[in-house]
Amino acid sequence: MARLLILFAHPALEKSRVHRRLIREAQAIEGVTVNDLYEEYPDFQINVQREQALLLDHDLIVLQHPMFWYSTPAILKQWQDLVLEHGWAYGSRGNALRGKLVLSLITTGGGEAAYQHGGFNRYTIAELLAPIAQTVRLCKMEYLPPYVIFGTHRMDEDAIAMAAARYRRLLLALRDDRIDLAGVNGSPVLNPAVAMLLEG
């Protein structure tokens, strides 16, 4: 069984729909740790060793987050500064978190169409999500095709409860080794894996 860490950020979590019903699915996963960041550091002071033993002690590794601003919210990217340091995360010495995998998964308030060439948006969720893909790869580190929940703002109650049941079995699915990853690999985002696994 895989071990699995969150790494949440989300500023404003009091008026979200639907990541409070997400974290709420992944709380209740054995094997699943949720590390809220914004709850951990309200006042940015990122406590580095506490983040690296976390990492350290995990096999995969979820950045789950909306879509900010095309990237990610701002604590993500201090945390980002601050945790990969070098000499620890990546460089010639900087093996620490060799092998492990991490795996993007955001919401957008606008629809899939949105996010294409020609969209209204004019870049797909890889190419925006390209900084932190390349940061993995610096960290030696596997980066897994997003999992993109898309159209939020347009989502009433079903459709809320539809989304947090995929993700929870998205995340059992992770945790159990039920998705072929090796496969996935070149995919523009992991939806359709977790598709064919909910109807097989």
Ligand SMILES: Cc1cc2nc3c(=O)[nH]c(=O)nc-3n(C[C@H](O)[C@H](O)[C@H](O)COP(=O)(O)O)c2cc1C
Second form
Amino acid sequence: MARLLILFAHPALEKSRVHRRLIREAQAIEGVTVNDLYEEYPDFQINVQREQALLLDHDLIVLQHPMFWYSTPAILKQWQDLVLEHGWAYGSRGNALRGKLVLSLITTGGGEAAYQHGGFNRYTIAELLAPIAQTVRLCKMEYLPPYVIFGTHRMDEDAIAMAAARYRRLLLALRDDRIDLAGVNGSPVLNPAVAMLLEG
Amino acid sequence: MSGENWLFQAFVYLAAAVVAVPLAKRFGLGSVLGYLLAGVAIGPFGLGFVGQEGEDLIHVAEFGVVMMLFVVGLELEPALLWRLRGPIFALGGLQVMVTAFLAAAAALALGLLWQEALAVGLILSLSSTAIVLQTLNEKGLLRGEGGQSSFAVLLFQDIAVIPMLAVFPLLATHGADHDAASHAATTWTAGMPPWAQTLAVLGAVAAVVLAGRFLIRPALSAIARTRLRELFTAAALLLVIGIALLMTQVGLSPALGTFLAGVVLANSEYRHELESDIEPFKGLLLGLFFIAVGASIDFALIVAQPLLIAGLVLAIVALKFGVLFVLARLFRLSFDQSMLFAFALPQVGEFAFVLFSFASQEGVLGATITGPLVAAVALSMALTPLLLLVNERLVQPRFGTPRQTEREPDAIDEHHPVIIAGFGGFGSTVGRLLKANGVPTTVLEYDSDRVDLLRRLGLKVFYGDASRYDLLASAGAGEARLLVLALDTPERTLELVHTARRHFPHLQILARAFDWGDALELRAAGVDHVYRESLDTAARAGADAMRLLGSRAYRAVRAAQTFVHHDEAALDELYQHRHDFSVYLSEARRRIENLERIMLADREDRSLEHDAGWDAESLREEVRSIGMSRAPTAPGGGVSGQDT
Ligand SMILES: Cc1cc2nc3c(=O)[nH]c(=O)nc-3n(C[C@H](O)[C@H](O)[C@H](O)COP(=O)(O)O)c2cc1C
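Would you generate the structure of this protein in the form predicted together with the ligand, following the form predicted alone above?
Below, the chain from earlier opens the complete complex, with every other chain and molecule after it.
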């Protein structure tokens, strides 16, 4: 069983439609730790020791957040700046995180077609996430293809409920090592693999 | 008295004061000693400009004491007075009783009748409110523990005069001298039976309190509306004189009556106006009083019986000093504060003159007793500033809290960039924060116990009244860059702001304010950085309340931060419009109007409600209404794709 840590960042969960449902699912799953950053550090005073201990205690780190301005909400940036210390997470003697897995779990207002070359957003999700991917690599961890819930602007309640159910099953599968992570490497997003797993 | 003679007298007194007081201050002797020496100089045994009328003058000038107590009362809020009730009655009561008992015993041993001995003991137990308060205030020592205790004891003594006046007639051993315009006969109540007198006294006190509450305030506000400054001054004087008159008529001490009136008016919006109107009169009359005391010292008697007088003075002062010091220690004052207390109060007070003359009228004491005693009393008063000087120069440096830490030989005494005035809850937080971040600070503090503690912890602490120029200067205000004001009252803060702005204009001032009102005053006084002590903490409490009701932590924190900014902006707005308000609008009225403006601003500021940037609602609506036909305009885009 993999130990899952969800680093969750949403600055206004009271206004959220999607993440609010997702995170409720996650909190109900045994063996999954939800670290709600905005709730934990409303003044951005991140407790570095606590965060580092949490990282050490888990195998798979999920960065879960809405896409804001083609990037993460602000606190996740602050989290990276403070928690990933030189000599601990990276550098010649920074090996604390070596071998862990990292997965971005993102919602976007725009649809999937918009995140294509020639599409409205001109870049793919993978390209936009390059800074995170490289950060993870520098910290000697492995970055999985992101799991993206596209087109939230157009989702109605039923669609959201379906997305939440799928999300729950994804977390269970990840926890129980039922996804062939070696096989998905190289695909732009995790979505097709997940669809296959859940249907099969 | 002819007009010219009157002018000449005024000229002599004023000239003596104007010459002697600055001289005395120059030599560090304080103004009281200056006035006393001026009195000696122009008195019958000096230049002889004033003759025996010196003693009559004392009675006129005693009115300065009455005014002083009015001002003291104004500065004392009822709450503080209530808090001092322990020291007033326990410490004050014991002081009077023990001193009176011991002095009476000594007098008895010297061969006086017991009635005479008791009267002498009671009189000698009193100290001089005028000299002590004036001197301590000037030295900035009134706010420390020793100063507060001295004040409490003096207050009790002023109360104790009343029963003494009542008891003296019972102590008469020979026929009362009632032909002379006797004190008692001039009052309304003189002929009444005792119960009626008591009733009159209680009635007078009640009248003062009730009038202060319900009559004087509206009257003052009506007078203030005329905008004639001198009329307000006249009203203030009228008030003090009226109360003094009423009190004398029912046989109470006028000083006590005006003190009471002061306390009743301490919470009123006219407190500052009253204080500043009475202040110069008080100062002049007190000065006159001290001059008169100086002039009335009977040097002939002293020269005739130098040993007797010197022995009397020494015995009285030593006895009182001993009692005071032991009591102070019993009441758990620290050693240096006990010293201050004992050095401040060992003289005999101005009431002694009144009581001695009353006692001889009533046939309690004869001239052979009062003569040498009056001289000794005057000398003991003159000694007080000197004794306090001894305490300040010789005793305190050795045993007490030194004004500044001695320079440690190995530490280079570099100047600290920050001075913090007041190291209570607020100041100490600022200081600790700065120290934790390597910013050295210099602290000014007047609570000697706290000073000792801080020094033991290795802080650079200066002891004394921060609003004094010389203390600021020696604390390095000339070289510092920032001055943090965390004093415990708005008045002291403003005082210090004025001193600092005048003498150290380069200092940037960061001042703690208590509420909107004094935040505005501080801004008006030229302070750019004003911190309302209730704002940030209250906002945090509000945020926690939101959280406890289920709000997200970050939303609550953002809401609190936004609110703080909004509130600061509203204060700014109010400051810009401060001249719209009539200056003569009463303080309370203004506060209400301020609150009204703020609450209106709360309603208008929409940013208080939400962080619109995180609101995707309008975005979603636009996406839905545009559909697929037109180009999207939002990040992420509205182009429909698979929903996965
Ligand atoms: C400040 C802000 C910036 C956003 N930027 C993007 C963006 O760059 N790309 C995108 O596809 N959606 C963007 N969106 C839409 C959000 O991603 C979308 O509302 C969110 O994923 C919905 O999840 P929620 O209901 O849990 O809040 C943005 C929304 C906000 C409020």
